[in-house]
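The data below hold one chain only, encoded as structure tokens and taken in the form predicted alone.
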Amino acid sequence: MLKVNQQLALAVDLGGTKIIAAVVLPDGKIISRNYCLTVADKGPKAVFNRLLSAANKTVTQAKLKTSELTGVGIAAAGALDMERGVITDSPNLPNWHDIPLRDILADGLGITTYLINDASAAALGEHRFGAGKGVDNLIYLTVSTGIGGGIIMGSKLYSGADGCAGELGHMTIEAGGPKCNCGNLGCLEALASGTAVAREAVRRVNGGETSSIVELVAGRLESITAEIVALAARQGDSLACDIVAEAANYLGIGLANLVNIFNPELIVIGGGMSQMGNMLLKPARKVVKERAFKLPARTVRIVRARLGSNAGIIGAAAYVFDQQLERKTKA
């Protein structure tokens, strides 16, 4: 039974294939919470369309009124001008440039509304209520079809200047590498994320290398993906065993540099490809140990994310109720 005057947040997590909305109260618990696709193919307009679909379904499932919201968080992937709560450009959402949704959520909702970096918001979701609570500088990182990042220094989440910063997936880690979404060469998140692994399966493959990878897909080698290949790995393919081993190089240099950029107490690991666990991190920690500074690669922990796919919405949710909170402090 929710208290009389209990805040609430509408925390909406839009990603590039799927869309999760959820009632969220300020201690993390969830309220109501619902999926669907994106069908971003279908262009921005069908994806507002749904946006507002799934808020509203949200909120009446939690049998509230949208007026009894404190206020609602847009986690989305790409890189935003959170100032003007507007989508500047994002890969995972074609023909996504300079799209002001903080404005036309906040219309269709009549609600304040606030927009924030989906890895960012992960990466408060998880300092507040998962695998860094209590910690008061951590890097969050998110290694998934592509890879992306949230700072939290001195317990606040950093956002840089017009609200960029955590772009991680797309510092260069091989200035020759192969060419990324952002348009760059050797990011790493061409190097270490799942599209790279699964990428690399197939390029090897038609290579002509062996492996069971091939009969994990009946020979359809479009349907190559990085948890086809972990466990490949897992049962002993040489080729598979490889392709993660680089996978784990390319992340432990990207950490390392983290490390001696930010000394973070902790670096917390997310998204599909933490799924492999110490088959991805142990390799990834020994590169830390070999290439950072001594002193903060003895402080750092590198762990596993705790909140699973929550944590966009629960951190969401969280800046929701900060910014609420400043604008009453200013007031």
Second form
Protein chains: 2
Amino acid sequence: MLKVNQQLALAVDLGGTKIIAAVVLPDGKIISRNYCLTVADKGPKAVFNRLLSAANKTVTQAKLKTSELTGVGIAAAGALDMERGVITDSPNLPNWHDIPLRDILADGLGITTYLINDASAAALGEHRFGAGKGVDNLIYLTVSTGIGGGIIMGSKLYSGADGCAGELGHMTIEAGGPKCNCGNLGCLEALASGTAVAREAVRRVNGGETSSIVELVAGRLESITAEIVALAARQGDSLACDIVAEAANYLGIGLANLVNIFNPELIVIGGGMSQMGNMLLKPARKVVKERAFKLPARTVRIVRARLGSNAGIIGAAAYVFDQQLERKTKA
Amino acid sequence: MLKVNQQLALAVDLGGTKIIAAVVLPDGKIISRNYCLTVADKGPKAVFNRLLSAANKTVTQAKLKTSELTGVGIAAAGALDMERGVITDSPNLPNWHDIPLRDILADGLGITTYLINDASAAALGEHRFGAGKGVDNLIYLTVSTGIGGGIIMGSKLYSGADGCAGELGHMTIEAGGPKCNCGNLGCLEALASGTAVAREAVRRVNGGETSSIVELVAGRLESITAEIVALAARQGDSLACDIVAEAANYLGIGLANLVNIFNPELIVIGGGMSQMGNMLLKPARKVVKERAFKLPARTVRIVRARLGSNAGIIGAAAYVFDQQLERKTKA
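For comparison with the form predicted alone, produce the structure of the form predicted together with another copy of the chain.
The complete assembly is shown below, putting the previous chain first.
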């Protein structure tokens, strides 16, 4: 039973594949949740409609009206201008350029709306209710198709001048390295993401190396994913083990950079690749010890995320409550 | 004439070559200043004595007693444990390991003492009274013999869990790059510092390339410094121009990383290498535009520091006043 005057946030996670909408309480509890496919190839308008319908359905499901909500938080992937509530570019949403998503949803739903980067939202979620509970300074890294990040400092999300801080996957760690989706060379994302792992497997198999990976995809190399490579590695396939070790080494270099820059108490690793667990994290932690300064390397704990695919919506809701509190404090 | 109840801080900058001590007002004004050589090779004890005597002399010179001071801020290079006030390691002070400098000076002077990394102090100085006045979020980078950094967020110094955040010179930007003083490979410092520039010049001259650099040092290659290389570059020497361009490219890569990570309003570049001015900064800015995300690359301004060699003492004093204010606010 909801309390009278209970604060409630509507959180929406807009991904390249699916949309999740949920009504969330200030303690991180989800009281209603819905999801649908994004179908990004039908263009922005179709996605707006799906977002609005998922949002409305979730609110109705919770037996609420939108007017009873504190606000809406939308977590979205891509380069955002948080101040203006605009998605400037998104690798997962082709043809989305300078889309004022915040205002579109605010108009459609009639309540205060915030736009936040999905990795920043997940960082906030993990900080409040997941692996980072009670920690003042933490770095969140999601290692998935791409690599995103979020920075929590003094228990608050640090979002920078335009709200697009935390692009930790786009640190150059190999100046002449492979081209990244963002246009730069040798980004962490281009070397340690799921996409990088799959691409490297295809390249080496095409180069003539033998591997059980080929069998696992029945010869269809286009079906190779990081999950397949991880599976083969777990079965002892030496090429797969090699590729995972290489990704772990690069991940470790990226983490060592973050340790030297932020001297954080905690680094939380989420995203699909984190499900590899210690196969990925153990060698990465070793690289941190070897490469980073002694004191911060000793201090930092590097752990897996806890909230899974709910991190984004829980964090987006936390952001709404934070903003509300800040407005009250200022008023 | 000093006002009654005027707050006053004693600031000490301990470098590998020289010690600067100054009495500083809350508005950044220096009312008395002294300096002496560090003579680090005589061992820690000799340095403590010089520090204390420089400090006492400066206070006397200002017609003050140490009891009239708000506190002492010591800015020092190297890996510090700020919480414990300990210099754990210092490249400029050989044989300094786990030296509890804060407590040694606090005992010697009889007042509250803080230990702060010299680049962090300079960041604070530039933020309060130099190139970063009025800016909320800025990154300070000192490009000198080594490369150090300081992070200002929400107008405060961000110092991390142990107080050793901001080691921006020790981001790996070339995973298999040259060995850095810190033990890591391919750090920004190993590729874009004054030491890297001089080392590269020696390597290429030894490799048989002709250059006016050799003439400028009268054949004594061990005398090659970044200043000499810059001078030769300004005179049009093609090898020198090449080496400066390479350092600028690496500096640009490091800056692009900082832009993607922090989305800062401003990056302030200090240290000896910054005196190269646009010869270094113009190509570095170009690399930032090419490599970093569009929005934060458009937002950030990359400028030269303004306080010169006083940045450290002015910042160390600002740190003392900040801490004092925080203690009062908490009390």
